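The chain that follows stands alone, in the form predicted alone, written as structure tokens.
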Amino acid sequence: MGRVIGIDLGTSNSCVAVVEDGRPIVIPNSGGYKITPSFFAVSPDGQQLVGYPARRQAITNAANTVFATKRLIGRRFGSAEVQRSMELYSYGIVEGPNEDPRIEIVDRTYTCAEVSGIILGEMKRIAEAYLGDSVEAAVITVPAYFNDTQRQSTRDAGRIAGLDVLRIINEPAAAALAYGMGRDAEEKIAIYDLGGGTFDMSILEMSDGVVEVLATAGDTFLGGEDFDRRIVEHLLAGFEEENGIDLRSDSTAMQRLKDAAEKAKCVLSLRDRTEINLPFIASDGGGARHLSCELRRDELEALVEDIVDETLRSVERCVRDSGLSNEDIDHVVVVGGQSRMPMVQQAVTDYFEQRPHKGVNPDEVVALGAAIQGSALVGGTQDVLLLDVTPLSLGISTYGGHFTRLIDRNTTVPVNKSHLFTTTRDDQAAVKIRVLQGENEVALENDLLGEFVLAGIPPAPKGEPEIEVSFDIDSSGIVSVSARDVATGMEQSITVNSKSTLSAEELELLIEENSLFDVEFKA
């Protein structure tokens, strides 16, 4: 197998690295920037756009300009998160027909995962024209607490984007890959991983090039996006009180308001205060309106301060999850942009009461980790072991509707276990097995990630059938569960295959659809 690239999807921007020589580096695209905007875009000629130039026309094309689909991806249309993100976001999105959101934009319809697989399409052609040699397989790194159905998409995005996805690997895990090489020492690390749409918190041991996760918490919708929004409906409040005009209805006006915020954020992280101006953002009978205000830093602290402690809710379930105390922590690491904030660095500071380690890059230390993981999976010089966790429980609904866990969460992957169920009713000739993933007790509270039916069950009084179920999580976290009639040897088994993902067949057609599309992606 030729060169493994590591690859950092994100919800904001995404980062492409490549072991050379022994090290990894971050493959800059040909901008010259290591980071390339998550967006895609169709201009108003038909054009495809991906990166920096579909970035620059979002004001202009805001309909048509689709971004954070990180925060879609593998979740069901009805979730309240799709439904919120169908509030803030200026591209249209409907429910496709596996009940799943797709984005709709010009004349036609795009799954997440497409959306998915065109970024990471062009992480392959970064790749690719800096090694000056063709790319087959990835590394992708997901947020650790992504469900099975979430990392099955992304799979699925990769295969669109022509790549062998030799392995998914969770963005703190990939965070402490890169934190550690080269160090030899037995440390105890918590990674912090506050990015664009999602957060993740992860406990990890490293010792003698094995990186073992300990436990790991998170929130998959909660990150920048969220601090943008919170400015944005601060701003909005504010104009409508002064002009009586509300913006939510003007597509282009919230995307200005959006492309505010975010440079107003940015800025105060450095600054104490900062103006913010929008000419013309509106008109009325009075003529044009401005929107021109200024906002303190203590002013988005106040904002924002329940998302950050929410974090720390995540931070202490970690800890705890972990069974170690904050003295046993001997280095916090932050990662992702957001983590960049002053507010966020002091709250990681009180809680761990020590300083984050400042020697990684939050934007890039997880594209480089992916990286040394995919170099040792093809036999490269990293001599590392990288042991994961399940983010959360896996099990069966079963009689009253309850939730059977067979793997707990925070156990470690790969892993296969097995239980002895029983039938409910005299003569049961079949029982059908709906696998969950969740913490509820109640079956119907956890997520459905598929079901199927065993059936050819010989009669007999009920209770006296032995059926075992068997759980199997690879290294990747993806889900194989298999039913076996004790008696008969009778056995029905899947690679767990949510209805909210693709079916095999539009996987194969979108494949085939994006290999034909011999276009020229701009950097």
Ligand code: AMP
Second form
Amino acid sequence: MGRVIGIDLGTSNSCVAVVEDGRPIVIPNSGGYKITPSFFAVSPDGQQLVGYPARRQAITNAANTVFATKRLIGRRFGSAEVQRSMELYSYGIVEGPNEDPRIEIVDRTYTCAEVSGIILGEMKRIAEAYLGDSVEAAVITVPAYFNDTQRQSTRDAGRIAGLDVLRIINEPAAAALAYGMGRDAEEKIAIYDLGGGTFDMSILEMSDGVVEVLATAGDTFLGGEDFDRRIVEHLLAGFEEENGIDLRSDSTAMQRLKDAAEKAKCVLSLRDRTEINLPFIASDGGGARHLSCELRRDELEALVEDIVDETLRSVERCVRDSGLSNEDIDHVVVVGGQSRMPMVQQAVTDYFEQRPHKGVNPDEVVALGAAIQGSALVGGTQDVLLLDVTPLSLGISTYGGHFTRLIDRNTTVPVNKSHLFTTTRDDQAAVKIRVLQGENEVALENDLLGEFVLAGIPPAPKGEPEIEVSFDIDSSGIVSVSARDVATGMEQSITVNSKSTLSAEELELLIEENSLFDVEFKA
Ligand code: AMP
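Please could you give me the other form, the form predicted in complex with adenosine monophosphate, since above is the form predicted alone?
Below is the whole assembly, all chains and molecules, this chain first.
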């Protein structure tokens, strides 16, 4: 097998790395940048744009510029997160046939896996241009807190991009691999990863090249985008008060506001105050209206204080789940672009009573770790072993709507567990296995990953048949479930396929469609 690339598929930006001569390096894109915006657009003349070219025209082509699909992938259309995104983003989000959110822009409707596949395809091309060779295999990172559906959809995206996805690994674990490379000390480290769209917290133990995740916690809908949103809301309210105009329904104005908010936020990581100027943002009977105001760092901090506090609650839970206390943590590593904000750095410093480690680049460390894992999987980088955990408990729905756990959260993967279940009625011929992921005792409050029926159970009084349900989670965190009637040996098994992922036929079609445009790398 050729070279394996590591891809950090981020909400805001993506990054690709490879191991060369035993050392992981980040591959710059054709513009020389080490990160590429996770943006996709179709221009008015029908051209598909990816990365910087897509981002650059976002304001003038707001309705046809797609970003932050990582916040939508693997979710249900009706979920609160998707509904919130619909208010936030200027591109169209519609319900797909599998209850999944799909993206509607000028030329057609795209699945989220397809858009992510387009971004991954771009990262593949960046690597091929640098290596002068075609690339077939990759390790792709996801937030540790992604559930099975989100992982499977990301793997589908990789396949649509023409990549053999050797493994999906968690972003904090990847960061730990990169951080730990070349260090032989036995250390316990905390990784606080606040990116554009997601937040992950992990506690890991490292010794002799073995990285063992002890616990993980997080929120897949909390990140820099929410900080931007708070600034946008603040600006909208100020503008409406001054001018009596609500800009919410103007997609170009909203995109300009979002852009300005993000820029102001980044400036405020360096300075105490900044100016926001958006001329000709609206017009009415009185002529053109301009938005012009100052934003101070302390104002921004007040706007987002509760979001930062929310991350600390996950930190607390993660430390508790790891069985350690704050004093046991040797080093704290902060990852993800949003962690550059001084308030975030301070919150982490105060919590752990130590300054975060400064030696890693928060934008690059995850891709570097993915490349190390990729190289290790094909026998390139020796002496690296990653032992990760499943972020959420797994189980099935049982009589009375209870959630019966088979695998607890923070169990090391791969893992396989079985349990016996039985019928609740006399002569019951079939059982429905509803596979759930989450922490709630009430089954329906958790994520339904999928369901299947085991039929043909021979007549017997209730409580007598023995149905063995086995759960398997592989190293990528992907779940398979089987149910077996012990008496007859009859079995039903599935790789859990939630309704909101692509069906096998849809996926094959997309892979084929994409491969029609394949170009072979010319050395
Ligand atoms: P990532 O997903 O790790 O690429 O992080 C992207 C997020 O980090 C975006 O929301 C950016 O606005 C945010 N970000 C990048 N640089 C800074 C900075 N200097 N200060 C605050 N936020 C930043």
